[in-house]
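Here we start with a single chain on its own, the form predicted alone, put down as structure tokens.
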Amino acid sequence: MMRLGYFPGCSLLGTAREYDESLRAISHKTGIELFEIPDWNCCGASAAHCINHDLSLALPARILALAEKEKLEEILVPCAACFNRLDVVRHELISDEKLRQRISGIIEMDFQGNIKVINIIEALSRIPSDGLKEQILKPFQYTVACYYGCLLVRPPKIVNFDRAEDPQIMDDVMKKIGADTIDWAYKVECCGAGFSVSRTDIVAKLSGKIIKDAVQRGAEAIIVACPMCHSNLDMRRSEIERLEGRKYSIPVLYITQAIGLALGISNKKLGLHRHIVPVKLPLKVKTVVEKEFVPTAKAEEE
């Protein structure tokens, strides 16, 4: 069993609650034990670092200090924006002793910097292939575009996770559950991020390019690991289609949802009914061990 501190962040309890639901649904089947950090707070993404530098450091530092207080060695942060803020702040504070002491004074907690921050892809990549294959009831036999976005692999010298321009670890995890992954140019391009409300036109332009390329290369689904990326590619689909002048039915799934489908977990428990774009995947030829299963956005009971 892999025991990890867990920081869900604001999005996973709100607009991206299906991410939290699907992660918790697959955790016990994949050998991950989640220990939610008590009394956690917002990490400040994505506005704090633009408004107040001390606040942008203090918010993540308090979360990390709380995790250290629980004697945890690692903290799992599924949201890519939250992961980036916590990891960057950890790096800044352990690199500057005076800054570390000052921020520790602000949060009134001693932050040592001895806890590692990991993202969802790193956590999932640790699951032994043999153990995962034993749990699979319905291989996820679809062609997918693994979309990493901006923040999982940048800045590379701080995050130090996968290849900054052509990451592969999400692709490797998807292959473990039966998927084929496309080689494409947009896996780390920006979707528009926090401009989703203030400049929807920019989001539609940037996200439209991502969806268009994925579709042209034969992807049947886009796989993400970031609430903001999911929101822009899914919730802003009507704006994207208006700009592109065509309809796109390709669904956007969190990687935890794709794994959950392969493990035979119901649509409802994975939160698929919460998506704006219906999760409809093409019917595949049945194997001897699998039941006919067509993921849709309609809630199901197991």
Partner chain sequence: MAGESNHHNGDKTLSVRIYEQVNESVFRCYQCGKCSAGCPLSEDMDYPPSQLMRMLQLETPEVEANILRSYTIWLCLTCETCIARCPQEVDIPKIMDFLRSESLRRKKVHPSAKDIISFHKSFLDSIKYTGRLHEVGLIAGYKFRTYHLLKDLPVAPKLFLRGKLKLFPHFIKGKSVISRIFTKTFREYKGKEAEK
The other form holds:
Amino acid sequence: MMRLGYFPGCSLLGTAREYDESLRAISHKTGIELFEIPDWNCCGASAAHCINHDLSLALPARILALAEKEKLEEILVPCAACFNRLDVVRHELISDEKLRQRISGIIEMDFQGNIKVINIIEALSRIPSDGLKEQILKPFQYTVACYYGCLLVRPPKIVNFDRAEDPQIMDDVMKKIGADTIDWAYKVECCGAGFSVSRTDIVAKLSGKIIKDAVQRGAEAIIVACPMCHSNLDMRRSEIERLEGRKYSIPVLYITQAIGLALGISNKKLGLHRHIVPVKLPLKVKTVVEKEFVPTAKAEEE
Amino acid sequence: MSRIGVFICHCGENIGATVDCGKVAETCLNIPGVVHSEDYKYMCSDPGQNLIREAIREKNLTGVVVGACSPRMHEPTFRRACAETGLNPFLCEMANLREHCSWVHEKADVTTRKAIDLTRMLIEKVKRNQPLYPIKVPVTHTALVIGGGIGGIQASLDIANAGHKVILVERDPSIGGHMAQLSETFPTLDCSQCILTPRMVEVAQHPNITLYTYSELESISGFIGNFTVEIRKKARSIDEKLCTGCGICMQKCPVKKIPSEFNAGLGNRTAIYVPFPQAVPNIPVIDKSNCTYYIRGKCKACEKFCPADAIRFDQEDEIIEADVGAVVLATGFDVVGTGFFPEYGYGNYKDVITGLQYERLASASGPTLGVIKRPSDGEIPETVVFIACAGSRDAAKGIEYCSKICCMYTAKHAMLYKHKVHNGKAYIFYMDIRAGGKMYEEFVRRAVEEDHVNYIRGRVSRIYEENGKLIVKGADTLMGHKPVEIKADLVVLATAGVANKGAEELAQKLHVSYDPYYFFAEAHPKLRPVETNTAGIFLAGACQAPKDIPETVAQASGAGSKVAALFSQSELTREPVVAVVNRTAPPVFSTCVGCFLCQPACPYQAIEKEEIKTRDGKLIKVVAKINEGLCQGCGTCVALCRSKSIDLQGFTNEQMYAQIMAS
Amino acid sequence: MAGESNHHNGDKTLSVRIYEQVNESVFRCYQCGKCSAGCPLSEDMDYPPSQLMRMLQLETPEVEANILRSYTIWLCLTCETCIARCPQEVDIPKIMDFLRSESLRRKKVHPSAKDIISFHKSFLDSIKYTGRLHEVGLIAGYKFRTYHLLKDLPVAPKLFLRGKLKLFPHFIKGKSVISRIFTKTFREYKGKEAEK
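Output block for the form predicted together with its partner chain, input the form predicted alone:
Every chain and every other molecule in the complex is listed next, the one we just looked at coming first.
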């Protein structure tokens, strides 16, 4: 069992609740034990750091301090935006003692800086291959585009992802459950993030390019690990279609949902019915995953 | 009783503006043993030196202290002035009142007091100085040149033509270096091979040059004029005397798909190979890591077909020992590969190549015989994007310095492309065009004005593949910083020039300093650009910093002349600042107890054992003895000696203590 | 570092304040344009990122006013593509953060940025009192601020039907701490302003 502190973040209680549901649904079978941080607060997202720098440090710092109080060593943050905020703040505070003290004063808690923030991909990639293989009932044999987005992999010096410009770690997890992943150009491009409400036109433009490239290169589903990416690619589909002047039926799945499907968990439990774009995957002939998981050559080079 | 003269220099305003030089001179006169003290504006000038000479003669001085600049700067000057009067030059010392005092402090009384202290310390030291006499050492009139590119070739030929012997060592199977890989050279567009290969042949045939290819420096010991080197001649698996260079072995070798180093990975070679047809020497080597026989113990096709019976699978590396008087380092540079750039595809796109690969595409001797074809499908590209500063001037992921040669070769590349593909479009993304050099700026203008090469001022953020095209996303900072997207068929990265593989190891072997980028360091950036800090070792070409061909050749000739000047003497004199083990009257002979802890500590292997015997040959004791030829005067043995039996001449413990106590 | 003499009112230049407050030197930027080349929104910006850096380097009051009044600083999505690729490691997102708060404080916000700022403010309002973001509250607040009452109307019922909209907010136990965090950080924010 891998015991992890859990910070769901606000979206996972609302528009992205299927992300939370699917993560909890797969956690038992994949050996992840989630311990939700009691009384957590919002990380402040892009709003806080756009408006007030201290606030953008204090809100995540309180979350980290709460986790430390629970004697947790690692905290899993499924939302890429929250992950980015928490990890960046952790880095900023541990590298500046004065700042750490000042922020500790503001949040009325002492933040020590000895907790590690991990994202969903890192947690999933730790699941041993053999253990997972045994659990797979319906291999996820689709061609997928793994979409990492921007906040999961940047800034590279802080979040320390595998390959900043062409990450492989999500692809590797998807291959483990039987998927084929495409090599595409928009893996780490921005979807429009926090402009979902205020500048929907920009979201449609940026997310449109992502969907177009994924479809052109033969993807049957887009796999994401971020509620913002999901809502921009899924909820804003009609705006995208209007801008691009064509229909796109490609579904957008959280990586936890894809794993859940492979593990044979029901659509309902995984929250697939909550998507705006219906999750209709092409019918495939059922075969058991025979091929041994081989890390890609690219990943080996690293 | 000592009779010391003190001379305080103002160094113009350098010392005089901060230190009250008159007061320093005046105060020093009160120090016991000082019989003369004065100050002067420029002590190093002829009238200044005369003051010293006259005082020595008139007052019969037994020691001189000059309070002036750094001894590195003018100690030889003042010691020479003393020697002219007959005073042993080692009885002259310098107090550094400039770097150690006036330059680092404000004008104040305390500054003047520090200057007095510094001078007093040297006065106490010089009272205890002993006359010393320079050591004479012979010079071996043979030079070792390491690296057989154009730099090493030029230096070798210059030294050899001056009538001295040269040993040229090259790591690869052939000499020629990077220049042999180039297509045409800027700014004249003359063919690189046509100007280089005759020189390569000249090297091979020169009676004064011994050429060792496929060889590396194994070890070096000794000092200027008297180095001993070991050269590892790697086993070629060929009997060089029998091989006729017919090339049948290469035709018969079944392993044909090894990426050719000479073609920068764009073409293939066999396991037994000559890097290129014009190689010198034209003798193949067997690449053991790829040869079927060495891997699996079977094959020997080359041996079967060799008409001269020259294949020797059991050949072993050979160590060749040689005495040389000087070394020229000409080990060149390397360029980073395309895999270095995450945003340009981590080296995954076949049609994103380095400048060196492009040279091979453009070269008549290259894999496409000089036709520009893209590596992925052999098509002739209609649009080529060249990206300058790929890895250079990139503090984040690459190197911070400018690789210097890329602006010019990129202009040349685009020009060659336009000459070969008339309808093609050539774009160059650049940050600055650095074309300082004879006819260089004119060359770049020609690319723009006559060949219509499209220069875009901006860097490229990303490259990705889409429908067989490479999408290059850059910006044009001269057009409102707006993004520019070009669909290219071929992208050429002017990748950073870096120090050659193994440079650090070689520098450590030779005790040569190097910079943070592992380029070898010159002794002085302006005034001694071809010497290293180790006497007798010189630099030529891009192993010091990225350089183009004219600069490399110029520096190589400079190094060659330095070596020739050194070899014009039959012996060298060197300073007698060496360690000595004391000798005392019998029955002690020496306080050395013969523990020899000093022996392994000596970085120069200068400590030997000496047996002290009675007249009839009976051994009394074994003591340490220091070879004054090898000793560099570092003082490690002095600090280590438990019985305090070793002293450094000119810096004896007694002198040092006196100096410190006077502060 | 930059001088102060260009500014008639004796203010420190933006570049100096950026250096002092977020420890980034705009003078490291050598204008290669790689940020503008990779920025997903540079085409929509009035000044692409590299141009904004150049403007910061100029240090004249007129140009600085244009920087604070620019739309660019509000369009920046903080996707961090620029810093991931910048050869000089200039942390543009961090500089953008500084410029945004400066622009707000000096009340020099670009008129078109109104919606974006309203969204951010509604977002913060939502967490200030409850501790967590309440999406319905956020949208309501945003619509109240911007009068975009009809926008996004079609998507709301869909979300509601899919159980994605929670009508009532969740109040965390530590909500008073969160309010105090807001008070303290905004006091600091205003304090810095008062110092000037």
